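Given as structure tokens, the chain that follows is alone and in the form predicted alone.
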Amino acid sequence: MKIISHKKKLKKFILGERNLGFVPTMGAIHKGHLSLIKKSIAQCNKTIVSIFVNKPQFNRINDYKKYPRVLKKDISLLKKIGVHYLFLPSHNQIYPDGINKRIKVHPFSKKLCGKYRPHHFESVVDVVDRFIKLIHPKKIYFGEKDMQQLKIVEDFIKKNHSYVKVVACKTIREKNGIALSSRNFLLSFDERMIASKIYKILRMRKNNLIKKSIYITDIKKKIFTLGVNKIDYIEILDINKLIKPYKNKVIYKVFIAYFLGSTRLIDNI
């Protein structure tokens, strides 16, 4: 595995690669990331993984500072599964002239997490746009756990980088149901147990919520009794009606964002 930290060297290494798979990450690699990377390795001639903790997408500086960073472990995991290139750029390599304040994203960015994290999705799309212009991948891989991000990024790429195929990968969960996330590293044992119970409640009550035989307010009350600090939202949406072109098949998901201690978790079930 070649480890590259400068974009000029990156361009030299990948020059002429016609079937390049790209998996952007912020590190703290887990089985969810590895499932994306393995799919890229299976589908593409070469695979490049980036580790870059993207400061502009954090709304609170403390969240950025405490984001888990375990680079040695990450490198070991990536080597074991056969990644060809690891790109580790600095902030200045990616943002030599600052952020792009004119980037346009779909209005869906104002809903769900967008209500609570202003400009978050613009920052995510900005960094993805920059990586695509550097790497020119044939395929780029994202997890369905971040469903809102997936839909917004997919829409942007279709409009601005039509040669790149977005590959959506299923959410990977722990045995207790928690969706794998780098933020899980920040949870205590008790908090992980609470997150597991929340997943099970939503999974079991999903059909009742869709039929409105029980209400979101009742679910919120139950979740608060488990020890959750704050719930940003619980919403039921048809994922095929989020961004045009719409699909006829109805697929409902329960979207949730909540806090355990100071750690914000999201999921869709």
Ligand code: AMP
Second form
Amino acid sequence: MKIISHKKKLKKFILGERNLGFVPTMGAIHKGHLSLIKKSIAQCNKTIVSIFVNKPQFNRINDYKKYPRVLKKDISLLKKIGVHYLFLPSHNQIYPDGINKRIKVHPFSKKLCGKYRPHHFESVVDVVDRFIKLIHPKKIYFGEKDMQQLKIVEDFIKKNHSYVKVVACKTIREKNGIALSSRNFLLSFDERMIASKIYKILRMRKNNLIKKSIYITDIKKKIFTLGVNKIDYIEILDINKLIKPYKNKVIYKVFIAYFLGSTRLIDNI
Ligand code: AMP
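Next up, the form predicted in complex with adenosine monophosphate, please; the one we just looked at was the form predicted alone.
So here's everything in the complex, that chain up top.
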């Protein structure tokens, strides 16, 4: 595995690659990331993974500072699985002239997490745009765990880099139902138990929520009794009606964002 930190070197290494799969990550690699990477290795000639904790997309400075960073462990996991290139740029390599304030993203970016994290999705799209311009991948891999991000980025890529195919990958969960996430490293044992209970409640009640035989306010009350200190939102949306062109098939998902201590978790079930 070639480890590359500089844009110029990156260009040299990947110049001739015509069938490159790209998996952008913020590191603290887990089985969720590995499922994307395995798919890329299976579908493409070469696979490049980036680890870049993208500061502009964090709206709480403590969240950025606390974000898990375990580079040595990440490198050994990525080597073992057969990644060809690992791109580890610095902030200045990616933002030599600061952020792009004119980036245009779909209005869906104002809903769900966008209501609570202003400009978050603009910053995510900005960094993905920069990486695509450097790497020119044939395929780029995103997880359904971050469904809103996936839909917004997919819309942007279709409009601006139509030669890149976005590959959506299923959410990988622990046996207890928790969606794998780098932020889970920040949870205590008890907090993990609560997260698992929340997953189970939402799964069990999903159909009742859709039928409205049970209300979101009731579910919220139940979740608060478990020890959650804040729920940003619980919403049910048809993922095929989020961004045009709409599909006929209806797929409802329950979207949730909540806090355990100071750790913010999101999921869609
Ligand atoms: P992150 O490092 O959290 O920015 O995630 C990098 C990529 O991995 C994103 O496309 C995520 O949606 C995806 N991802 C994170 N967790 C999971 C998971 N549990 N299952 C599938 N994909 C995931």
